[in-house]
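Let's start with one chain on its own, the form predicted on its own, as structure tokens.
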Amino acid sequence: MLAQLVLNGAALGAAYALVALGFVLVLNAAGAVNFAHGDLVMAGGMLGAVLGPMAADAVGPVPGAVLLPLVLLLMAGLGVLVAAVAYLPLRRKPPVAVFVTTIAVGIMLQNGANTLLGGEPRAAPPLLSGGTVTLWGGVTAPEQSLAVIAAAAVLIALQVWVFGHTHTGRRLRAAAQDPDMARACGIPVTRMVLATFAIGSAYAGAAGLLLANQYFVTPHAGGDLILKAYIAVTVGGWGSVPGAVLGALLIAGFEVGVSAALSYPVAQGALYLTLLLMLVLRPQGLLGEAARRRA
């Protein structure tokens, strides 16, 4: 029992780490909170959940594995789309105009989800089989939460790695960390944060497709998910990338803890108020970074 709660949670935490760390490189490299992008996770749960009936249909049943690859490139190109429309023309602004316009893309993502599918909850289809591992011990894993351990690792160790040992992950940081000094440098700043944008949004859907194979998705999940992205990276420390994966990973064992120990609406309660304890006591978080705002 105790080792499937463990298992539940760190699947659940993976996906968590990947809204997360979409949500951080934006915030970084815009200075200002994208709203939209719990929303942009729905999207990609949504659009692994209707490119699997459509597959299927033309060749038969297709794994999510083999989706996640068109979802992120599709999500990278939604992501390029936001950035152009509700960052770029307002960034000389104060960030108040930048955080209404991405409420505003949120909503017509939403509408746009429950106009073009319904309202109804739908599911992605999960990235391997529906089968069962025995693990050591004896204990027996889903290779659903596994697969999703497993992609998201694969995933997050790519951001590390293009980030923080490539030419291009060094311009990409040096135009989030300091636009003027960069475009003095002869970095294309603008570039840099489509980018940017590209690869949160891209993070976002393969969040979105992991969860969406794991539970249901709805037009109105948004919501909830950019909640879950705001403890996470508060918990973990504003601005910091391995700060953003240890608070998912937290919230998302706490969540699972706390549910099966009583229910999850008092999950929910208690971490909106580990949320407003976080923000009294250490508002920096665990591996504290503060956040810049240059919007």
Partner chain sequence: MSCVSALFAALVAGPAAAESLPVLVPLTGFLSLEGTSQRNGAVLAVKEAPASLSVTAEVVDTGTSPEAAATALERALSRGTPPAVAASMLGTQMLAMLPLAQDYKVPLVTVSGTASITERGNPWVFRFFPGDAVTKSAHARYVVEELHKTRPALIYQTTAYGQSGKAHLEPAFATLGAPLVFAEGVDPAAKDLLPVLTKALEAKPDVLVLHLHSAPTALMVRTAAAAGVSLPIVAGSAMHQPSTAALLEPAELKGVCAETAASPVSGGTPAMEAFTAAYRAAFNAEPDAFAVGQYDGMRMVLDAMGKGAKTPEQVRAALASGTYEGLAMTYRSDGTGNMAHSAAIVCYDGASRVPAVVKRYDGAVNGAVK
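Numbering follows the first chain given and starts at 1. Since the model is a prediction, treat every value here as computed from it, not as a measurement. Take the two forms, find the largest set of C-alpha atoms that superpose within 1.5 Å, and that set is the rigid core. First, how it differs from the form predicted in complex with its partner chain.
- The rigid-core alignment places the CA of Met278 2 Å or more apart between the two forms.
Let's compare: the form predicted on its own is above, so bring in the form predicted in complex with its partner chain.
Next comes a single chain, given without company.
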């Protein structure tokens, strides 16, 4: 059972890491918190839950791995729309304006899903077959958990490679760090921001699809996920991609490990206490850089 718990925690942490990565990406690019991010995760899960049965009716059962590229594409389009509606018109305004518009977008996504699909929980198809495999030592593991870990690892590695080792990634980072200078250097900043929202939303959609098979999805599931992304980024360090992944794994560790050892309410309390201690003792997060005060 211990091995099973560890595996569950790893799978949950991997999915949370995708949620946090999309969140931190937009945070870095836009300099504002996208409060609709949790609802974008929900939208990805809902897309999987709707496309799965549609595909099954048309051609028979289709694994989630086949749907994943389509979900990524549709969610990228939704991300561009969110940026065009809720960010670009307000980017010269105080950050609070973007906070409010992204909250409004999130509420619209929730109520849109509720109106179109109803309030009942839904499940997306499993990434592969939904069966189990036997690992070393006779440990039986759900194929879905292993597939989630693998899919998340590939997507995280892809993001690190694109942003760290490609020309496009460098342009994206430049546009995020200093938009005016980037524009002066000929980088199309608006297109870069749109691309960042597209990638961030695609990652949110992937996380939603991965989570929605094992843990189901409802129109109002996003609120809890944005909170977890926020905690992951704060614990890991604002703006830090590895920090977001680490923060997500820690949250999953609390959720599975501490609740197994003690209880779920204690795990919740311990998580928030850790967050509080982190903010007091190391406000820049585990992997964030300390802010330097300049005279």
